[in-house]
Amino acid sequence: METFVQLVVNGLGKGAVFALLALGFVVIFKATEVVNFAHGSLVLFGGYLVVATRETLGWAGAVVVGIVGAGLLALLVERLLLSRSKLADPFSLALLTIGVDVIITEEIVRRLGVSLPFIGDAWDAQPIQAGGVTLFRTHLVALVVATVLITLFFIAFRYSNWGIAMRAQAENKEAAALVGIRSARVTATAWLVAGLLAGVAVLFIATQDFSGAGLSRGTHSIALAAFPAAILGGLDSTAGAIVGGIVVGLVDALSTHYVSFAFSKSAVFLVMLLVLVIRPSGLFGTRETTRV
């Protein structure tokens, strides 16, 4: 029983990180109808900035630089590339993000070389014993941080001018423009928010507790596991992103222990496919993913 409790708690911690990343996918999709396949490179970029500035600024200062840097890179990609391709359809823009992802990822991997630095200095490899259950501090901190950030996001999404504009644009972009909503500003902010969330997520991914490996190409692959979380919950549903992330985290943790590490990577996609067979729009989505 202790083992199961440990797996569930640690799975929730992993799921919280996937939820942050899935929320980034969904926010961009709601604002632009574009699937951002460069999300993994935003995660890597934020982590690389932490590594590059940690000795100079200290860990806390480097974390701020990494989070802000990931957000600004996302904003830069949107402003310099996507916003200048207004006549392109969402599928073409999604392909463009793949190109951006390859360029950024390969450059960061080249700069890292053979080093695989861990960046969760404040919480990594510091397990907590509670009633015979071993809990990873990284997962617990991730759960708390994600809960706070997600709560703040939903408050802003529900009550701020940006959130109201985002929801209006997602419902009907043309009608939103007619009532004075500036689509460019809504879109730019969505990319910025997604980048900031990616910058936070990497602080937990590139740790011994979460992945067992430091910042590397593997970090990028783990970040992309949030894509099935977004699909599972529904690409146009912010609430679905949270549920999808938690489901992916629990499936990953439980299948790794009870089956195998290799199977756990397939299990996430098997669950996603099962959900899509039953409900093509995802658990909370309103648009069929197969038509996106």
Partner chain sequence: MSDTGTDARATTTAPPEPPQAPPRPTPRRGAQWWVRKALWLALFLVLLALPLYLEAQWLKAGQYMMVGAVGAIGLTLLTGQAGQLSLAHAFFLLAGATSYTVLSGPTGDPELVGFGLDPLLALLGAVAITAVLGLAFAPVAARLRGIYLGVASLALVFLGLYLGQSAESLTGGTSTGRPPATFELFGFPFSNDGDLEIAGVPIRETERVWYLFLALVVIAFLLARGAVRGRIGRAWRAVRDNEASAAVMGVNVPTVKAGVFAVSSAYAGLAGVMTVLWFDILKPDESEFGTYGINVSIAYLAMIIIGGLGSVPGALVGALLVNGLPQVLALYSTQLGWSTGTGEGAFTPILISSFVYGAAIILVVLFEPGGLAAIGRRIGQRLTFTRRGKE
Second form
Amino acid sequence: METFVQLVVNGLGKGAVFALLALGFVVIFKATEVVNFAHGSLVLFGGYLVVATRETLGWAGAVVVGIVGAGLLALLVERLLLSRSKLADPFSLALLTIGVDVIITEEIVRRLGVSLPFIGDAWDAQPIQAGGVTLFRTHLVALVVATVLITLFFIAFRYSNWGIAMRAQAENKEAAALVGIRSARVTATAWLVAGLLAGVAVLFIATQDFSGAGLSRGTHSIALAAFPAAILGGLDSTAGAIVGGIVVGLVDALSTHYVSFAFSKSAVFLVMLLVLVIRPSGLFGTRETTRV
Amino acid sequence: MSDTGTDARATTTAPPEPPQAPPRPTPRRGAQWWVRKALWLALFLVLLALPLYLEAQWLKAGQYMMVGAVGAIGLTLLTGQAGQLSLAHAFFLLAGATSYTVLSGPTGDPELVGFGLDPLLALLGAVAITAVLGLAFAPVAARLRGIYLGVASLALVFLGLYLGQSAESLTGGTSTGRPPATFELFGFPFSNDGDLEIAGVPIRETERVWYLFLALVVIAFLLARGAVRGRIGRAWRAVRDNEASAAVMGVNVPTVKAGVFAVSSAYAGLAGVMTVLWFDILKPDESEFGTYGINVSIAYLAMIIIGGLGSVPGALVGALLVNGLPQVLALYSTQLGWSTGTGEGAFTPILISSFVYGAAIILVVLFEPGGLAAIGRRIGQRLTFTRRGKE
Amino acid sequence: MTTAELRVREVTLRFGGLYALDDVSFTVAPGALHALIGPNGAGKSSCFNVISGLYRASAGSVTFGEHELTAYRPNRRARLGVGRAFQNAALSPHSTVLDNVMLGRYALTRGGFLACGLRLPWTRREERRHAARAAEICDFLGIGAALHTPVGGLPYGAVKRVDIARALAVEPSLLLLDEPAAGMNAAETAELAGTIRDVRDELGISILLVEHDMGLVMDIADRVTVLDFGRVIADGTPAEVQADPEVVKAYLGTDNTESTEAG
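Form predicted alone done; form predicted together with its partner chain now:
After this comes the whole thing, all chains and molecules, with the earlier chain placed first.
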């Protein structure tokens, strides 16, 4: 029973991190219908900035630089590349993000070389004992931070001008433009938000508690699990991203323990396949209807 | 392959008579047609002659491009012609590589499964097995569209990673792997055994495998071109452009989708067989980044985007670039005496190639969505004024 | 060519609680040029989608000759002789006119990946034979000169004709035309009217037409069915329908721009 409680708490902690990443996907998808295959490279970039500036700025300062940097990189990618190809359809733009991902990831992996730094200094490897259960502090902090950020996001999404504009644009792009919503700004903000969330997520991923591995190509692979999270929740559903993230976190934690670490990655994707076969647009996604 | 056209049409109310229209001249085979044929033939002859002149290491590089060519043709049919985004290509490569090794592997090994089949049969068997695996994924593919399908297909790569690691009796495991049987054609080995000379040049393993791969590429290419230009190709494009109208025109959309998945997987399976023959070892990956990892799926996607989605010749050029560049750079770096360092911060040939094709994808999407095929077509148009529009 | 009767019987189509079609019945006589009209959102396209199998009716039946169409998947209906041209001319823009029209021959031909890939003699013979017929159909519709031009490069009027040619390439005995005149000017519409009449007269097939251009409908249709809010409110000759007070009310009461907007 203790193990199970421990696994569930671990799963929720991991799930919270996946939820942050999946939320980024969903925000971009809602604004532009583009699936951002470069999300993993944003995660790596944020982490790398922390590593690069930690010596001079101290950990806390480096964390701010990392988060903001990941956000700005996302913004740059959108402004410099995606927005320049207006004629391109979401499918082509998704392919474009694959190109971006390859370049950024390879360059950061090259810079990291053989060093695999951990970056969750403030919480990593300081387990807490509670009633016979060992809990990882990283997961607890992740859970709290993610809850706060996601709450803030939903408040902003519901009440801020950006949130309203964003929802209007997702509903009907032409109509939104007609009532004066500036599509470019909404889209750019969506990318910025997604980048910031990725910058936060990496602080929990590249830790001993979460993956046992420092910042590396493996971090990018872990970030890929945000895909199944976003997809099984439904690519156009913000609430779905949170549920999807939690499901992925739990599946990951439980299958690692009860089957094997090697299997956990496949397990996450298999659960996604299962959900998709039953509901092709995910749990909360809107169904496409054919029109001719 | 699967196809919808075989159903009996016995129930039709007014069976349209096979049309007996007077034959209309198809566009005349103008000078351009002959020039094009001649260029293809010249290219083929050059490829035939190359082993007589090139050193083994260059031939080896060329072989790797041919592996990519076969896989890329398969993917461009699926993603370019039929519009089904797939990131699962690496999985089918692994499936083909494993199938060949297992089918042709020696029997009686206590730890490794082997069926001791003739290598040619093993190759055909591997292609058939991957085609069936592609079909098995079809029910999932039939329900999903576009990006959902792309991400769902990613699941297969992760599954392959896990199976490759855990099914050690098939794959030999990540630490040692297992060697594939040397390919043989009716008793003729593609190895250094036996003496064979052409024009005084000894034809040894590298030269022999070059000719084998060349033959496979030619077959793969001609089949794909014929299919694209024929009835099945039209069905693929119809499914890509509008599923509803395709269905109303008589295309059984789920069947055609399943069929193109099977065809594409079979191509990937063949490329997998070629991969394992090229490396001369089957070694499953330890992480998502490897010989059969996500990076490979992406590399194949890069080939067909750069070449122009849906273009079969474009896939060849894309493969030349994406698979050729790291090989050629590696050869030049030894020739020029660069250190091909593997240490921290080194610009390895693979790294530089990744930069190049990453950038190429971006440039193609931004400036020339038709890829190199569109550029080539435009140059062709500029040179001659007539044109046979087909694809 | 002989053709059969299309009988739409008590068809209901529900999306959730919304009735797109409510107990719709009408009959297209063999060889008739039958128009289906109604204000926007009346259910005309939904009705087409039920007949061609893209939507599954919640209740009711559609028979064509002795065949219960609702029992067949859409691709099987093409084989039974139902051809359809689309409102938005759903063609492949990068493919040539011939290639697009040849898609209509799909159900009449055979050959999968290997047969096409190997370019077997019988495949090539079949391909040539059907290409000749497709070219003939294109000539008939006046787009024979553009056979080898990509559809994306053609003017709008020609694109609509390619779509009709593709539907005819199915060798249908019933042709469904979804707003063929939409977006055309008066001269193009007049020319199209002639073409539609020629298709019916020379091929002897039935045509069911959805159209907003009342001039065109009243000019060429022998019979008109009027839908409003998913129900049939009138059915008769053009003259009868025009005089029907229900019809006048439906058009004037909801949206009286119908007859002009499509022109």
